[in-house]
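Listed next as structure tokens is one chain, alone, in the form predicted on its own.
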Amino acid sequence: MVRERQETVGGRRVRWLEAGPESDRVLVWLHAFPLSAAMWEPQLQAPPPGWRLVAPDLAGFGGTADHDGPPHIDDFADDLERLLAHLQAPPVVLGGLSMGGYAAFAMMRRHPSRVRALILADTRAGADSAEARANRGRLLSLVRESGAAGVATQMLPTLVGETTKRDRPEVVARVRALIEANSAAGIARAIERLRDRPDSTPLLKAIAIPVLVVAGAEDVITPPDAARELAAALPHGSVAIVPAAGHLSNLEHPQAFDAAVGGWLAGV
């Protein structure tokens, strides 16, 4: 059964979705850009035996209270490491997707000793690129423009595989909708976290515990050649491909995200 909390952690809203027993094996998932924890429900309904999953909305998305500040990736992580500690959680598997994934290099650059192995699913260690950049500002434009829904619009497109747009428009449908739910704001500050992130391919060495990297066979944001070249920079890398999925692997296909990352699992 999944559940969900809101509490006050850090002097700020924050909510968060659970599954599963009371245990010291957690593994924390954190969401791509621009959805919320609720893209981890295929996983939080069927959690590996014995481990805890969170699942904590980023700051400005779905149930939590961004910061007042200037916005940085940072935030994200510093909002992790509060939340495990007003959890009382021992270090975590910590798993990210794209934004979840940047979020995640965050946390290994700040607090690294809350982290015991690491998932990397569709994401990528560099910074943007001048031509991404650019996008990300053309990005702002639009969602302040027209909104949530004129982002879901925009990325759509590219944030699914061709397998899932064709079989299931269930879960084109699920996307759009959970993107529509986030604020404009919390939309245009990420944005501005994404594009001023900095590189963290220096990281990559000094990354010595378990890393599975994911990336969906049909991806063409992030694309299994990427995964396969993030994987082989890693110290202890390893690397999965989900066939038949886009960007978005857990969404669209969430029985071959959760065989590899649970196989996986059994050897951390």
The other form holds:
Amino acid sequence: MVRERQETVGGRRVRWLEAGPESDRVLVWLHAFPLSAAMWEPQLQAPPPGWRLVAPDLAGFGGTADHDGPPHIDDFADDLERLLAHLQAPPVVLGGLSMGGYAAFAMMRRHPSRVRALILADTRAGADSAEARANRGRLLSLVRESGAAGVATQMLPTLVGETTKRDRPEVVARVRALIEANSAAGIARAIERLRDRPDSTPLLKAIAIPVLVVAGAEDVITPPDAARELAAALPHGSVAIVPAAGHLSNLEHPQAFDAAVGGWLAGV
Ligand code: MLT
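Since we've got the form predicted on its own here, give me the form predicted together with D-malate too.
In what comes next, the whole complex appears, and the chain from above leads the way.
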């Protein structure tokens, strides 16, 4: 059963989804841009036995209020630190997909003692290139002009893989609905967080905990080769490629995603 919780944490409204038993084994999932914790529904419906799952809405998404000050990727890490303190959670396995992975790197920079193992799904360590920054500028204009719906139309063709587009229209519709449920203001501030995030590549060698790197076989944003390179740059990295899935590998092929994660978790 998935439990929805909404509380004031650090003076702001924070919403998160939970599943599984009260347990010392806590797995946190951080969502992609521009979705929300609800993208982890397939995982929340079937938690690995004995694990407590926690999936927060990141600042400005879903039911979590944004910060007042200038947006920074570190906001996501500091919020998670406050939430874990609020939950009195022991060190967690932290999983992040794409933007959630950027937040996980921020967590490793700022609050590493909170994390005992990492899952980096469909994400990258590097900062935005000049071209990517220019694209962020265009996306900012789009969200101001056309709102979340315009962003969904622009991003959907690359967010999901070819197999999903061909065979699973209900997944495409679900992703669109998740994006459109967000506010234009929240999406705009997240674009700034993504655009200005630091390069996490120098951090990789110092990540001395087990890391599973996951990528959808059809991910055109962070392709499988990039995942293999990321895993190779980590002292304790391993890689899993999810077949018949694009960038949102957990939503597109939950069975394969969960099998990869479940097998790895058993050894953590
Ligand atoms: C995401 O899925 O979170 C985005 O692709 C991240 C990004 O735009 O860099």
